[in-house]
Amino acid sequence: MKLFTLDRDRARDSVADFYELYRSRPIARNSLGMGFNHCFATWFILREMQPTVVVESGVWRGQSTWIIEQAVPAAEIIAIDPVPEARVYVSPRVRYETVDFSRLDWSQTDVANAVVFFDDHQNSYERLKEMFWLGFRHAIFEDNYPCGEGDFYSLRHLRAGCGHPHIQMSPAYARTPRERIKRWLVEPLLRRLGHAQKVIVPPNDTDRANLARNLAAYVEFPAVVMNDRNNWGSEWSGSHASVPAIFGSRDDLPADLCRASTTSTAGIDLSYCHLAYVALGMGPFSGTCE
């Protein structure tokens, strides 16, 4: 299967069509799930690549499952989540599993023409190693936290060398009583376990160097349009800097979407967390990096 490369003009021209589709989504307000920017990115990448198999690790309420179905209606879809009772949208054509991605038997799956969609808040570096061992080469990572944010070791943490030295990096969460107790009781134990655990990762350059040996492509998909502030209420600068959005402002959006994105009752969530496409190959990095 070919690598995904971003054609910004083609993406821009696809936004209006996607919005018409998005208006029929099964979950109008997808609390704690994907908003418009990440739904569009997932749909566009999969539609361009047309894999025969999509593995979804992290289903939550099921909005992402529906997006995957719309992008690749002929593909086999395997959706994995340990908490099936949270699902709102359930499809009769999807195979559902509750066993972790790394523990399933993929020997009968067309892994060469598959894309794995990770939205499971697990260590991204470990997920890359697992998918490589199992034969998968293409993945989308829905959450890609910048340094200083997030509850797992993300691709951005890995590529910046900043590690993930606490269970929860975002200051707004770290100050809560629950997170303070975790840091006091749990983190010392995790550090003593070292590589036997995958939650706390010290800053390092080794992971980045090892990834580069097997990386064929890394593309951070841009937001369709950005909120004035990022998900954590700060500016899009420093470690939070992002690739330029497809549209510079809401005023540039197609008319219907522009109106919907500025109306509080429309449920158009423009959150964005640097969703990325990754492809693994062999040898030194030779792909795209956007």
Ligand SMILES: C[S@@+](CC[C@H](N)C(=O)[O-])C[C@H]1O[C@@H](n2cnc3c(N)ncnc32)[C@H](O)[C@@H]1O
Second form
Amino acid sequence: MKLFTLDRDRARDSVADFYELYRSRPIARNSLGMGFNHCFATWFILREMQPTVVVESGVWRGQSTWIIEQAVPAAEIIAIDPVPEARVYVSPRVRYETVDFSRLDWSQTDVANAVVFFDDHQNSYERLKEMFWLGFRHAIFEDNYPCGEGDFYSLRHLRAGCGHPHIQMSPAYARTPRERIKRWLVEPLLRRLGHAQKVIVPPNDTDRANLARNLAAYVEFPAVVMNDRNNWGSEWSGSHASVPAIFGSRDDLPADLCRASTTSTAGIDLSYCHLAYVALGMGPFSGTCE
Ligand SMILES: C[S@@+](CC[C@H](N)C(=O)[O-])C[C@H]1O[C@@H](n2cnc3c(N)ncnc32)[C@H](O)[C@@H]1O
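Give me the form predicted together with the ligand now, not the form predicted alone.
Zooming out: every chain and molecule, the one shown earlier first.
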């Protein structure tokens, strides 16, 4: 299967069609799941690539499963989540699993023509290594937290060398005092366990160097249009800097979408977290990172 490369004009030309589709999504407000920008990115990448297999790790209520089905109706879809009770949208043509991606038998799967969609909040570097071992080469990482944010070691953490030294990096997500105390007690233990646990990663440059040996492509897919501030309420600058959105402002959007994005009742969630396409192991990486 060929590498995904981003054609911004094609992406821009697809937004109106996608919005028509998105209006019939099964879950109007997908809280704790993907909003409009990441749904578009996932749909567009898969439609361009046309894999024969899509593995989805992190189903939650099922919105992303539906998006995958819309993008590649003929593909085999395997959807993994250890908490199936949360599911609202269930498809009869999807194979559901509760065992971790790394623990399933992929020996009969067409891994060469597969894309793995990770939205499971697990250590991204570990996921890359597992994919490679299992023969998968293409992946979409839905959340790609900038340094200082998020609840797992992301591709951005890895590439910037900032690590993921706490269970939850975003102060706004510290939640209750009880939760803060729990983390304060647990984190030293996780650190002591070293590589046997995967949540905490010290700042380092080695993961980036080792990834570079196996990286064939890394593309951060732009938002269709961005909120004025990032998901944590700060500026899109420093470690939060983003690739330019497909549309510079809401005024440039197709009219229906523009109206929906500015009325709170339409439920268009424009959150964005640097969703990335990654390809592994197809010769040394010689391109530029978008
Ligand atoms: C952010 S939600 C996924 C949202 C979903 N992709 C969407 O946008 O509609 C994260 C999900 O990952 C699941 N999860 C946690 N650990 C996992 C694992 N090891 N493998 C797969 N899924 C996991 C959680 O149960 C949760 O449902």
